[in-house]
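Single chain ahead, by itself, as structure tokens, in the form predicted on its own.
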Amino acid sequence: MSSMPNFVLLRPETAADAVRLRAAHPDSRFVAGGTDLLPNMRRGLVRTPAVIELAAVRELDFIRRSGDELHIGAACTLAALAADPQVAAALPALSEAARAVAGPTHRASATLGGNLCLDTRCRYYNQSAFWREANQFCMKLDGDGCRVAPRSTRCHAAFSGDVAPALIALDARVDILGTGGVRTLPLAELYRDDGMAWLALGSEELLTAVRVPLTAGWQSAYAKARVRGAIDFPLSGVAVALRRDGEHLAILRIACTGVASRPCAIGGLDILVGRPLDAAAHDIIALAIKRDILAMDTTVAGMAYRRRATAVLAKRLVDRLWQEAG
């Protein structure tokens, strides 16, 4: 493995100072737990002259209820998120997703904000410099085309964060701090379907918090397919949130990760509201998933497997939550 390149380390104590430093050093990168950025820097995948360390910005580390929402700071570790009793009780999909990330030592350092802003991944990009050079690199770094889709004009590297689909299914919003103040937007709008420009953040902006509605009657869960039972990124990850009204669906939301350059909410499910969860409903869900995810060969598993795995995971979770809600 390559040695760590030289860089300037900047250590703000407030979120506002962190944003000002980013504006003053436009090529810099934020780092919190460092479980994604630092390995990528060591492997030469990220090149930056300055790193803005957020460890001293204590205002970003919290979990607290505010009215009918749960507010979670971006610096909250995934271990703390997974262990929090109010998260487990009210938002089980979020708790399960946080617990599914990597291994225990990673989760002790990795943060919510870091997982939401995780770099996209591809079997042509996440390799040694020698391997990438032998394959003429790719457009995400040093190359001139996408090796997954050679005729494409954009990068197809996949977003593989576990927490994002759970929060999208739970209708979460995010607070983003910039030099002009704070703006809030639905989490789904944070992402773009482009492996090189997957975050809709301004050059100086910092994700500071997540707001999750606490809605009574919801059932939610998260599951993922991966090569090993721990550590690995998802080949496909699925979050489901639903509410049951007697023998009918009152609402159903499904979101996926690992199958596109952004975490995606499955559309077209409103047609199921007021209907029973029967074979016809499952056919509609399967068709919606097939329509909305276009998994490319960016991992060790092929496109066809990941699409099938996504549909199977969704069916299992929907059936389980339907039974639990009954």
Contents of the next structure:
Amino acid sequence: MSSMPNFVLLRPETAADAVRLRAAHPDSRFVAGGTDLLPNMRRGLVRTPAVIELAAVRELDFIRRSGDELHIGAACTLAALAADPQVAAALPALSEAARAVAGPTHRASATLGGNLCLDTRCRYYNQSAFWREANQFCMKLDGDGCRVAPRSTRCHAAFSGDVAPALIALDARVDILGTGGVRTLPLAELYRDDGMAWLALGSEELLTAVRVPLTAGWQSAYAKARVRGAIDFPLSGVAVALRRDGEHLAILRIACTGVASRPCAIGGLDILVGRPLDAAAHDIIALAIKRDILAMDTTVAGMAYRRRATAVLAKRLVDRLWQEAG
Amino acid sequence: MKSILSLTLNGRLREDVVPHNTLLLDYLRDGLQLTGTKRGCDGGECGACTVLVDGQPRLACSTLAHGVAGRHVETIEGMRRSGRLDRLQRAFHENLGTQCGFCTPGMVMAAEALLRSNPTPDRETIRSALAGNLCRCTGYVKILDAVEAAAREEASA
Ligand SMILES: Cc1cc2nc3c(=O)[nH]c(=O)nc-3n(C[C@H](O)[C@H](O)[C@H](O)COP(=O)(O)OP(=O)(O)OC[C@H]3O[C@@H](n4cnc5c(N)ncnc54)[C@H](O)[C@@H]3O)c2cc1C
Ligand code: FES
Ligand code: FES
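Following the display of the form predicted on its own, present the structure of the form predicted together with its partner chain.
Whole complex next, starting from this chain.
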């Protein structure tokens, strides 16, 4: 007896072979740790004739320093990322975000690549086939329209990975391997504001590595609101990176997750550079967050709560980092 | 499609013909009748299916059987020592860390992974290591007591 739909399993040993196989099998899917894809396949949310398993592609499992960047392979597990002393010392937001994903058993197999390419989530989508059918499905799969915003022409499923906002706040870039070679782009550009097509990845493309600048003097942190502290996806997650120069902000970056179809970099913060972190600065931050996030009714906690939680988490992190840097 | 899967299971080398789409959990329970590993949810939520792969805890319900080819897999059936309960199993029994018992195999395997890497964990470390294992009966306190007792026994042995 099998609880899984039928498919052929392919097990390449190099990244180049993985990409070739993906190109040769049009509707195939990569599987890394499997902690997102396999439960989704079991629920009938993902249907594919071929699964390309990345576990044997050892070349993508690394954390290494290269000049003033840290390079992290897509197959690096979140447990390894969370336990790495270099990451904890130089990039605390990344370490904290990796540690905040799911439970310890998930993190032992879950990978960085899988976390960044995580499917978007919605309470009308992450359900059994029986439940979804009773609710006439939705546009993300098998149905029409968005149940969360019935008049919307787009899907509002939320990107809920914890690691992406930390990496976006830290100005990370990603290496993507396709049949034509490698391209590198800012991580924020990997994402689209569309719950059905949230990744700007070509159909055969494989995320191979992340490059994070090791910029001196940056403080960073990640925090999330969730139902159970032990295990849950973020209702809202916020990463902050800042540099303090005496009594002035020299750099401030904020990125959020769980509150839009993509992890969003909060814009318009550059006007705070050269200014103190006072009440007016906090008002500007709160307004920018309100403007850039789009928390919809996609999870168990309501929209108003998640908007407020996002602003509160950001304020706490900014205050904490500012004080620590003082 | 099927192919041959070879792996080490509870210390013994095995080869079986296994369909590609088989989850490790279905291979163990339905293929090999090793029903100690439990299915507690429809995927990734509860930890009842926790086994060890090369000593690391792993959710058998979210792992393909062929994904552990060539690796060392350990299940609750491999925990007994010369026909007797292992120290963790005995500690769960003696400290009432098990009630209905459904979560117990997963709890024991997750605790085993912890004690192998950290034989003297404090209570907070035990809590974090078992954070992904849900129990509907005990309220967790006695489970933490049991793991602490097993660690103490190991330290004094
Ligand atoms: C109970 C539970 C709680 C969870 N809680 C959280 C949480 O709090 N925060 C969180 O962020 N996640 C959470 N998750 C989701 C998941 O466990 C993690 O996001 C994990 O990091 C996914 O990584 P993976 O390697 O297991 O991905 P997989 O399941 O292997 O893959 C996920 C997706 O990414 C694609 N993919 C994988 N690698 C690559 C690559 N290199 N290039 C291109 N595409 C790729 C796959 O095709 C698939 O579509 C939770 C899951 C469960 C079951
Ligand atoms: S059966 Fe529940 S996590 Fe595997
Ligand atoms: S003892 Fe019953 S679920 Fe834990």
